[in-house]
Amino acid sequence: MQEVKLVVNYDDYEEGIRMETLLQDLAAKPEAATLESLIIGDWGQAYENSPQEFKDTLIQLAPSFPALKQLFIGDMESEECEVSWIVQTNLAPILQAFPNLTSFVIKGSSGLELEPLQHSKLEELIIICGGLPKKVLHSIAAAELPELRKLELYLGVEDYGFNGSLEDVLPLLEKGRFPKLEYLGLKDSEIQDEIAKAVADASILEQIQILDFSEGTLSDEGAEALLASDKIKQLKHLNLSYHFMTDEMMERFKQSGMSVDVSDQQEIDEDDWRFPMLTE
């Protein structure tokens, strides 16, 4: 597959250099015709600028990247930028303006909208932060996906932008709202034992493959509920990494005959403080 990846460096922005004349410059090269893969890194100091400041560019300069599959925007390691920091912007026109997209990955959730959320061939939607607004939970919950078959969403925690409940998750458990939908991740999260409870007799289990509660805060109260769970057992995998599980949980689930992921195992401090793999 033909992918670019496009980064604007500190030392660069301060040169004046912008990801809107890197856009320009992909655009005009025969490449364009056939890429299909399109990462945008760094824009140039990320934790003040949003992809606003090329939003339009990258939409007007469509019809260059005819072959254009996948979309990455963010991709930026804590040394670039802090993922909590990352500025975004309203991202729902730059998946309008593609298509022909079936990957849209997006990076950091400050500022972020998706409204509205429509696109006849997108199959992935992969959302990685610190903290997701309940605002884009409610427009994925009202988006218009026919050929979702990947969501994969990092709730992350109050303090980096998750200003949501256990209600604004809910939509996301019902069976058919994505008819395609095969894989539910719904990771990094502080309320990852609440989220465990209610999915455990969700209807979203009838038609999902598999299930992915990595990298949260899911503790024997949770993985208990998930356990029990008929509709559990019926998933071909069950991801369940990163967690604060007991050696005895941990254990019952080995037994339990499913397909199911417990590695990583933390530590529950005496104060009973845990946190998701992924925050700040």
The other form holds:
Amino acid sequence: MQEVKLVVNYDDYEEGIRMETLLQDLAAKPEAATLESLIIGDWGQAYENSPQEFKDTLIQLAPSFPALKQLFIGDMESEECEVSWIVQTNLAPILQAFPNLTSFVIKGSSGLELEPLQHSKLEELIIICGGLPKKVLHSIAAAELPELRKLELYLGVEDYGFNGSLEDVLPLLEKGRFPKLEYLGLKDSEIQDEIAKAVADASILEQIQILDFSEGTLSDEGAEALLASDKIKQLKHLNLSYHFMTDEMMERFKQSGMSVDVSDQQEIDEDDWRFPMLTE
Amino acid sequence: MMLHEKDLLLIGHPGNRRTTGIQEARSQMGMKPATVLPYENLLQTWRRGGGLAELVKSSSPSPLIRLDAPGEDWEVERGLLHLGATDYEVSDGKVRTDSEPSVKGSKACVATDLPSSLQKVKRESFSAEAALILEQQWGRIYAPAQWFRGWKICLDRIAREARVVWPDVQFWNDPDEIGMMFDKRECQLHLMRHGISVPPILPSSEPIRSWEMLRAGMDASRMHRVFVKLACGSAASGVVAYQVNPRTGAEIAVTTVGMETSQGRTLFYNEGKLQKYTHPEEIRTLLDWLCAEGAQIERWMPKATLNQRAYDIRQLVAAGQAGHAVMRLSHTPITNLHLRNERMLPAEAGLKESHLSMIQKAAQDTIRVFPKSWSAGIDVMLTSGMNPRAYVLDVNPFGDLLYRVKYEGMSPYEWEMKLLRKEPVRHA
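With the form predicted alone already on screen, would you show the form predicted together with its partner chain?
In what comes next, the whole complex appears, and the chain from above leads the way.
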């Protein structure tokens, strides 16, 4: 697969090079016609500048990338910008400009909007962030994504932008909400136990094959509900990697016969604080 | 060639890893062992009113002198703090101790009983007498500015006294240049003036002495991510990666410096584990201290990453040649930690040949602007992105202590000894 990653590094930025320019240069190359995957990395001081700077350009250039299937906006390390500081914007218009896209990955949630979220071919939506605003959760719940097979959301923590509660997550759990959904990731959450308890008997499990609760604060409380559910037992795979379960609970999962990942057990500190993985 | 091989006089700590390593390398290469002059003896001799001359055989032909790292020895630490005390004065090589006996014990004179906004932040200081009887608290960073003043006096005095004994003496690395390499402020300016790429220094019309001045400077230059480095710290000691979110005002400081406050007084430590400060009060205490002691403040430039870990490279240069190189990788902004970070050889990591030569060139260009120095460990970073460039982060005059790395089949010290034979130190 043809893939290109664009980055505006320090020297580029100082010399006045912008993501807009890099996109124009790429679109002018013959390889643009066959490019399948485009990764947009640091666009320069992303704690201050949002993709708004290059959004219109990318939308205008969309016809130059007719084969594009995958788009990642914000692929950067903390060395470039803390994930919770990455400034995003309403990215829905970009999605609409690429009607053949099947995978859309976003990193960073500050200022992120996905309104309106409609796409007839999108199969995969992944949002990696320190805290997902409830507004985005509402947009996803109201989305028209008939082909969506994989939804992976880092819910994160309040300090980094998660201003919702379980109530804002529940609408995603209705069966048929995304008719083809097979992979559901509600992960990296500080309310992972609540989510586990709510999902354990949700009707959506009848269509889900892989459930991803990894990287959050899951403890025995949420785990108990999962073990007690017959619907959970029907899953092809359950990902609970990075968790706060006890050894006994891990053992019970291992004995359950389920395909389950209980690796990366975390130690609970003396004040009983539990943090999801991506909290910097 | 062998006939005129100079004797090596090594000023260091007997029996430590450096001294042992050098002696082993010399024996490996069939060279005479170095004569070791302990810093401790030298400092004691000075305190008694004596000098270098009485510790060496002045009748012997002039040696090559290598000054090694003075750290990791408590007696020497105290001795250097003593030398750097403001009440320490030298007249005709004698220490004048006419000051009244100071407060008993090793009490530091730090005033922190007022909120720092109301007072000018002071440096920690010990009297000459108090310095000598300081009790070691593990990991504590003692009066860095005073220590550095003492170290500069020590370097100066060694140079002067050695030249009296042997007018044609040669130094492995010139004491003056060692002093300059040690002072990150001076060193980075020197490199910049000679056209070496270094991270941009935070512009300021006057030295930055407090957190408040630092913030004003950062805001004025719109430089929201900086490294604040203790001007005379070695490796990761006293290094803070500090960033301010211009939109939200949030602050993050990541560092190895730990703080402990009791009875209104804060002590600063080197922690084995990285600390992350996000509370404005803590950050202010930390940076007030660092800026008051003297800090190099430069743009935090995103480093190139390998498997999500940022890295830089320690490149050894000797006799103008680039030798051993070690990559230091970290999930944190601080790559040059001693213990916890992973190390890799550039070849293992699959670092491109073109990138490696860029690093070597930067290191070789760097040592060239220190014409009286023969070897150094140069820390070089590459910027992130598709077309990285090399920036020099640090110049370490004792940067040849590198473990588990060979170049042309030799350890760093062996390689240096071989070079020393082939291309002896020529500078005066």
